[in-house]
Each structure stands twice: as structure tokens, then as C-alpha cells.
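Have a look below at one chain only, the form predicted alone, in C-alpha cells format.
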Amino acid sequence: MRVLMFGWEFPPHITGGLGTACYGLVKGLAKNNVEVLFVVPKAYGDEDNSVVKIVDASEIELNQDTLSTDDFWRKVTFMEVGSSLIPYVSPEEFKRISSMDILDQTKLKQTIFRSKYKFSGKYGRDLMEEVSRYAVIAAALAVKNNFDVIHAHDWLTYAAGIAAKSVSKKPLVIHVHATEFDRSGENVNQNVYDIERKGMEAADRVITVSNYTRNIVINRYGIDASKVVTVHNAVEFDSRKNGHDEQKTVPEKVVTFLGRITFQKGPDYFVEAANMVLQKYNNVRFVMAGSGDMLNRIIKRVAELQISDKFHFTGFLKGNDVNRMFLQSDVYVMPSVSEPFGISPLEAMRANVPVIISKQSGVAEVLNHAIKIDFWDIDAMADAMYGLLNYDGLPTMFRRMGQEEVLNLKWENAARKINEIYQTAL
């Protein structure tokens, strides 16, 4: 089985879990003897290629004559989208970038004709530029591999994964990570929610992370159920990262919010649940690793509720730093408002960490030992950090069998169902 896969990126150079997920589950494909093409818009060459061929899109060669014939542009310009979009930002935020006037909207059809195109790989101004232009990049790759199936992650890829259909034939699965009503509530961007119903249409299979994430595609996108099926994240497990093997930095316990700081997380409910257990327990300290749109709203409201002294905020935190977050830290906590899956607390179980989720993520669907409330629910959140804090009990239990638990939940499980899917598809 061979599979051109396309992603937006892949370790190190990430922007969170979505990165994390595709990276573990081609190697769990790979274990299951499926051999991954995965292409990216920018390559940066320190990437892991022992398990899977990465291709930089900005290093493909578009052929002139090919791109301009009528029938291969019948196939690809229905993905020239005319306006611009930038994700994983509030309304507001998007409303306030695109007032100052620098999004700048390129025609693709009068400026695609070029040997190569230079992909940023990042989340700017010129995103749809590139969604579009990485679609086109998605046919001609797709005319010249060899492959079974087309596999696309998250909707910034979708457009890839239909142009590659669109000239191959073979069969496309998409795979959904999140869908806009995760990251924007009911304020929904309806270009974003085109892309993605228009990703799920044309796709053989759907593949959710949770069952979560599959009722919204069933009910808010109209897509038929016997297509979609779900597949729960995992995590990679490497007997060198576990275990509180470095010495804390602080007397206190502390307690972790690790994710955007933004709507979809509930950053605001951490902040109110912290001060009410600071109210009762004062050997603690809070910390937010992460920045978005709400970052500097949070900065004040700590500063409001005069708990600074205990607040760290530390900005984005990825790899080596995660790893070392988790091992300072004696609580973890997810309290996202709409989480499809969340694979930060099977990575805080990893490192022995008990972890206090929101009812509202798929990954509560997986775990059991774990604490789950509703994300509105600051009262429930503060008993729960404050029991984990200050019950010596509690966290050993949450910990020995967290740890058990999180040792089931294989990257290369997923990966062989993903591959019946695959078979299915075919």
C-alpha cells in the first residue's frame, strides 16, 4: 500500500497537536507496512525521514505546458478561492487583521506560471494563496507518483487532497482534526466551512478523531454516516521521557494549562478556577504554556484577580520543553470548550502527570482515569485540582493507572485501522 499523504506541517517545526499527530501516525503506518509519501508546503530538512519520504512542495516543478492545458485546469481552478483567510484566530482578531488592508488577494491563474513556488508553510497573510497554489502543486504530484490512495489532514489541505483526486481517480480520505465550529464556536467563517464540507463530500472515506468530532460532521456538514468512521488519536511512548527524573525548580506544586490561548481551549476558566483554589491552598503555582488571541485578555484578568505572584506565562512551548513542562508539573489541565480529541493529556499521562480534562473533548472518550468536568464548571475544576494537590492519595492513584492506560493507546494501533480504512476505500 502506498499512500500520497498531505499535511502542513510535521516535527519539529509545529504549530501544535495536528503536526503531532500526523507525524506518530506514519510511523505507525510504516509498522504496518504502508509506505507514506508526505508532502509539506515547506521542507525544512531537519525533519525524521526514516519512516516516510517528506515532500517539499516548494522544491516541485511545475511543468507550463501540462498546467496549461484546458483539461487539467477543468480539474484544479475550482479551488482559486478569492478571499483571504488566516486560521485559528478569533472574529474579532480576523476582523482587526483585515481592516489594516494587508491582505492582499493574487489571481492564481495570472501568476502560477512559474517553475517553482516558494510555500511560506505558515499560518500568514498569504494563506489561501498558498491553500490554492498547494493544490495545484497536489495534481502534478499526483501525475507523477505512483500511489493507492490520498490521504488529507485538516482543511488547509483539502483542496490538495480533491485536485489529486481529480487528475488520479484514486481514492481520497480526509481526515478531521477539527472543524470550525471547534475553533469559532457558532461564529463560524463560512469560506472555512465551505472548504471543509466540500473536503467531505468529495471524500471516499471521513476519518474523525472522536466520535465527538463525528457527530458534528454527520449534523452540522450533512455528510452520509457510512462513510465517516472514527479513529482516536494516540501517543508515542518513550521510556526516556517518563518518569520525574530532573529536579523542580520551584518548592510549589504546580499546576498546567498547555494549548492556544484562545476561545476553543478555555483558557478564561482555568484562570477562574486557579484563583478559587488559591483561596484555599496556597502552595501552588499556575502556568499557561501557549500564546494566541486571548493571551493578553488573560494577562489582565490575572492581573485583576492579583494573583500574579503565581502566574507564569511561558509562550509556545513544543518538543524537548513540552516534555520538560510536564515533568515540573504535579497537575494537568484541559478545559477546552470544543476539543475534537486533545493529545496533550495522553502526553502528560506519559510523563506521570494526573490530568483533569473537559467533558467536551474526544479524549475523554479513551480515558478512564482521569478526571472529567464540564468546561463551564470552575467549581468542579477547583475541587478537582485542589483534591489532586492537596490528597497525597489521589494523584498516586491517578498516576499508576493513568500510566497503565495511556500504554494501550499505540500510534500503531490507529494506524492499522486507518489502514483497513484504506482497503475499504479501494
Partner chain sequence: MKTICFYFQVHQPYRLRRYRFFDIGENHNYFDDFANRSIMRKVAEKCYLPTNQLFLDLINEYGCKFKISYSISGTAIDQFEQYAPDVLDSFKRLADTGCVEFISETYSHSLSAIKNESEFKKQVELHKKKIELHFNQTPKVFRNTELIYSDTIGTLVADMGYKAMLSEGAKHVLGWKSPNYVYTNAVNPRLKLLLKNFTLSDDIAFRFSNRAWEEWPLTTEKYISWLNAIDEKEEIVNLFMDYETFGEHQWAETGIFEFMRHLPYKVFSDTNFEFLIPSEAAEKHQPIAPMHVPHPISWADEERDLTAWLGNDLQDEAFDKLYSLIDKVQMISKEELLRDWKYLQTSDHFYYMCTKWFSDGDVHKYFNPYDSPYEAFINFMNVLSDFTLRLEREVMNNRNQDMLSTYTPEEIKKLIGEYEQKLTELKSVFDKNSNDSSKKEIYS
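Switching forms now, from the form predicted alone to the form predicted in complex with the partner chain, please provide the structure.
No partners, no molecules, just the chain.
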């Protein structure tokens, strides 16, 4: 089995969870004897090449013969979208970029079809242009290479997947790690939504990272349920010890929120629950780690509730600071409003921190040893926090069972399921 796989990023050059998931998946596929040709818009040369052949789209030269066929043009025309569309950036940055009015259509047309194109590989302001260009490259690659299945991760690569399919006539598998509804709530960007739906419709199989996402794909995108299959994400941990010698720095117990401080992560519910706990129980501090467009509102609310002496903000954390934060924590809360999967609770559990997760997350489907609440149910959230802080049996139990549960979520198993899905698509 040979797979032509389109991604947007690959470790170590990642900005989100997508690259990490792709890396885990590709390694798992290798163990299942699946050969993967992994295409990224821009390769840096220091990617792990041991399990996968990385193809740098920036190095692909377009053959004029390919470009001149009518068939090819017909397939790629729908990608000429000239909107100022930039996901995965903060609203402030979005404002700045869109005011520059860069993405006009004429320029787009000219730049896409240069014979060599330097992708930034970032989620930047030329995103739509890059998406389109990526699809053209994909078609070229599909002509040159030998493979059985095409596999495309998230909407940025769907166009590439469709282009490759139309050229090669090989089955297309679309992998949904997140949908526009997860990113934007109800205010979806119509262009992104359209690309997502076209990708799902063109696909022979749609893989979703949870049943939660599967339902969105079926109900919100109107996709035939019989071709949508859930394969839960797995997680791979560094085998290196992560500074367990570090000591807690505050005498109180610590309850942590860690993630983007945006609407879909539910930070406001965390604050309300924290306030309730503090009315009854004093030996605790709450920490909100991360940044995002809701941060100022949250800080204001915390001040209004007059709990600032017990509620702390760390700003954005990365790398080892994340691990250090876990080591300081007694409870980890992920109150997401909408979370296709959600890997961070697994990292917390791995660091021996008991977790409270919202039922509106994919990860809730695979975990037994976690407290699950509805994100809006602040009573239940507060109660769970209080329980974990006060009744020792609970954290003891979680530590004992959680480690094992998390370590059993292996990419190798997820990859086996995906390999089976390839077989049914052939």
C-alpha cells in the first residue's frame, strides 16, 4: 500500500496539533507496512525522514504540458477564491492583514502559476493563494508518482486532494481534524465551509477524529453517513523524563486551564466555576495559561468577582513551561465548547494530573478515567473541582488508572484502522 498524503506542516516545524498528529499517524502507518509520500508546502530539511518520504512542494517544478491540458484547468478553477481568508491567526492580526487588502484576484492568478513557487508553509496572509497553488502542485505530483490512495489532512489540503484525485483517478480519503464550526462557532467563514464541503463530497472516505466531529460532518455538511468513519487520535509521548524533580512553588492546590483563551475553549466557564469553589474552599489557586482574544474580558471578569488574589494568568506557555505548569497542577480542566479531539488532557494525565473535560470534546469518547461535564454546567464543573481537591481517593484513583489508559492510546492502532479504511476505498 502506497499513500500520497497531503499535510500542511510536519515536526519540528509546527504551529498547531495537526503536524504532531500527522507525524504520529505516519509512524503508525509505517508499522502497518503502509508506505507514505508526505507532501508539505515547505520542507526545512530537518524533518524526520526515517519513516516517511517528505516531499517539498516548493521544489516541485510545474510542467507546462500538465498545465495546458483543458481537463486540468477545469479541475482547478473552483479554487480561484479571492477572499481575505486567514484562519488560525488572532483577530488583531487578521484586522491588520485584511486592511492591507492583499488578496485580490488578479494577483492571485498571476502568482499561482509561476513554475516554481516558494510556499511559506505558515498560516499567513497569502494563505488562500498558497492553498490554490498547493493544489496545482498536487496535481503535478499525482502525475509523476505511483500510489494507491490519496489522503488529505484538514481543509488547507482538501483542494490538493481533489486535484490529485481528478488527475490520478485514485480514491481520496479526507481526514477531518477540525471543522469551521470548531474554529468559529456559528459565525462560519463561508469560503472555508465551501472548501470543506467540497472536499468531503469529493472524498471516497471521510475520517473524523471523534464521533463528535463525525456528527458535525454528517449533520452540518450533509455528508452521507456511510462513508464517514471515526478513528480517534492517539498520542505519543516523549520517553525523556520531564523534570519530575521540580517542586511545587505554592502551598495551595492548583487548578489549571491551559489553552487558547478563545470562545471555543470555554475559559469564561472556568472562571465562573473557580469563583464558586473559592466561596467554599480557600486552599486553592487557579491558573489560566495561554493567550487569545478573550483574555482581556476574562481578566476583567476575574477582577469584577474580586478573586484576583487567587486567580493567575501566565500568558502563552510553550515547550518545557507546559510541563512545568502540569507539575504545579493538582487539577487540569478543559471546558471546551467545541473540541474535535483535544490532546492536552492526555498530556496532563501523562503528567499525573487528574482531568475534568467537557462532554463536547472528542477525547471524552476515549477516556474513562476523567470527570466529564457539559461545558455550560458550571455547577458540575465546580463540584468536580471541589471533589478532586477535597477527597483524596479521587486523585489517587486517577493517577493509578490514568497513566495506563493514556499509554494505551497508540498511533499504531489508529493507523491499523486507517489502513482498513484504505482497503475499503480501493
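Definition used throughout: the rigid core is the maximal C-alpha set that superposes within 1.5 Å between two forms. Positions refer to the first chain, counted from 1. All of these numbers come straight from a predicted model, not from anything done at the bench.
- Shown in the overlay between these two forms, fitted on the rigid core, is a CA shift at Tyr332 of 2 Å or greater.
- Once the rigid core is used as the reference frame, the Cα position of Val176 differs between these two forms by less than 2 Å.
- Once the rigid core is overlaid between these two forms, Tyr212 does not reach a Cα shift of 2 Å, moving by less than that.
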